[in-house]
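A single chain, nothing else alongside it, follows as structure tokens in the form predicted alone.
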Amino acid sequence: MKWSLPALAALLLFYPFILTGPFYWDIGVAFLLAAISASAWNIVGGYAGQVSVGHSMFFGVGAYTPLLFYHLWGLPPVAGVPAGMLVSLALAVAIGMPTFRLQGHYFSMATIAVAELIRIFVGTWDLVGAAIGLQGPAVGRAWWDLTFRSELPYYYIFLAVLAVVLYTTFEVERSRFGYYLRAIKAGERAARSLGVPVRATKLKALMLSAVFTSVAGSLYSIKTGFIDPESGFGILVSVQMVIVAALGGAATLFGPLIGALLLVPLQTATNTWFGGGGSGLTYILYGGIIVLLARFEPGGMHEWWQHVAPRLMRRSHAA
């Protein structure tokens, strides 16, 4: 277990130079960008047990916020990432506090409402390309525009962001504030009782959560120079967000890596075989994976491993 995270860093470090080619280096980075948006939700989502099925409000702002900096004043798209940030921060304050007044499927319920009035209302604003959209530099002015041919340093921007991210759950694990959402996930009532400033620690969270999730958004749209209502707000961005961590293992510092390994190359997959049908085939994939875990191991593919694990090692050692 020791070598395990040394193993994974070198991977990940060493991926592009092990699957060489834009087609490899492409999921590569997919799969950094759903872990991250992942990983962002695991805090709230995973940690603290508040379901959002809304988080695409947060994405969506922080993919649009670098390309309006470019269309309305030419500056570097990278410019907008802090903004996005702040955006997100203040949307997380303005939607969690009455938002957190409800539990459970409410909340959840709450979360997609509130997504889908924003993506509506982003649809019909003029000042962001309404319907079509915004682009950014076609090609690059400069190395601050992030405009690359080759996707390889997109990769290393992923994986030095994921990287953060992984280190802020880590904190966030071994803190006071991670007992704190453990407890609310456990039952809010009880962690009420025993002090845990529930409403208080749950914004945190959402905070914390919204500012990560609008970084991978930044991300996104820095790295594709376009982002449109459905690709930055739409359901399927907060569905996958979801399904990652889930698949992995929520409320898990790893998990939401596994999940990404998982589904990435099979989104990828169902893309490359079937053309444009494969993206109709993203939401029964969806579907019955949701299906599968609610049935079989809610607790994802981590979980299934810590039950999994002791048999094997049971029958190594009786072999």
Given for the second form:
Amino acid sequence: MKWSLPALAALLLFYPFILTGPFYWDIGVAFLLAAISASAWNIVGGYAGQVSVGHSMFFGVGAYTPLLFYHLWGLPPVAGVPAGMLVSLALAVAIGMPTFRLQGHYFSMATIAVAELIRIFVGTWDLVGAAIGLQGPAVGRAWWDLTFRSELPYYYIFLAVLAVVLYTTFEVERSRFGYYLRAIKAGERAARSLGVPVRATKLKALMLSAVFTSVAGSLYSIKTGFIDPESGFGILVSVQMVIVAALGGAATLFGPLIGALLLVPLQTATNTWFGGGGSGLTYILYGGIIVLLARFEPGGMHEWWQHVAPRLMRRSHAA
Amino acid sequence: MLLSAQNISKAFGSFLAVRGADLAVAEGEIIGLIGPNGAGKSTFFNCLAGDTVPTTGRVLFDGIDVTRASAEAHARAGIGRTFQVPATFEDMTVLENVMVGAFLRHHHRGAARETALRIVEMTGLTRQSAQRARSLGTPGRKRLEIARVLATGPRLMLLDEALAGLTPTELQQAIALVRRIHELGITLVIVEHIMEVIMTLAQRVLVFNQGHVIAHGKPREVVANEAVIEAYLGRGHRRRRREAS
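Output the form predicted together with the partner chain next; the form predicted alone has already been displayed.
Below, the chain from earlier opens the complete complex, with every other chain and molecule after it.
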């Protein structure tokens, strides 16, 4: 087990040299983006148990801001990333203060409602391109426009961001803040009785999660050079974060990675098999995964492995 | 007085669960709260713990008004509580559960862990410290609740039926644990149905019935009080006993 972390790091580092070519690199980038987004969601949705289904609001803000900076002032899109983080932070405070009065499904529904309102608003706001959206520089003016022909530079930029998100999550897990998040998830009333500042802790978690989700959105729009209301603020963006984290194992460090590792190739395969004819298939796929998880393993693949691994070990020892 | 609750009433709609109850607890005392089911003792207890804001009256802790303070503020002030139905953090280990409490006074993980380990040992949970709370039985959960509160460094502990559902042997061990906690200088208010616990531990007892405090005094005096016997056994209990004999 002690070699699993260096092995995973080596695998991610050398993946583009193991599976070469744009097709596999594209899958690698999509995997990293899904893992970053789900890991960011995991801080508030997994550890604190506050199941936000409206995280697309932060992803969308992060995605729009870099291209807006380019569109309005001709600045390199990357200059808009910190602004996206700040706006997401402010949005997290504005949304978190009232919605954290709600619990369970009510909180989830409130986050969906806010994200949908923002999507509709952005879709009619001319400054941000309304329903058409925004475009980045078609051809890079310099390296800082981050418009690369190859997927490879994006792969390593995304990998570096994932490393930062995972390291932060690892530190959160071990800190007082992380213990408080898990206590809140297990029982707010009991946590409060032990002196846990419940609302402040949840708000802090949402702020941290929003910042990282915003960065994920920025990476997406800088790489694709385009953003519209559906790909930035659409409900599927939020649902994908939830599914990836839940599939792998919410409230675990590597759960979102496992989820992304399973879901992204599956999505790519279904898109390849069905092409444009399977446009609604993603919803069916997500729905199927939710049903299977709820029925067989609500703790996700991480929990499943925790059950299976000891049995396999016993069997191999017996043999 | 360490804790002083004055003229506490709590209404839920038109129903008055507690009616003008008073309680004064001196530092180092053990007070028992008893009464039949639905007597209002848990509601009164929740008012003391900051879980419920009383409709009238006020609660002073060490001279400071904490009537409207949150449950977190109560914990910070030094009032710890357990729950009637153990509210352990099921997916966390025993040690992690206790560490959540210890983090109130220790911001760093190492210091919190050290305190938690000491308390886990004191409460007899060392063997189970790496187990998830969900794997514990009733006695283990009750101990864990007590350990978690102890880790917050309380001056006053409110125990809500913390010893209910234990076998006679477990009960004796739990009584010994409560005694050890008291020896640490912690003041205790105990809500309990088991008279053995009250008679053994409490220095003074308050009896609740229909929201009122109907009797208070030393345990031996209170159990002999006619109003208390009537509250538990109903009117006409002497006649019924005569008829039965």
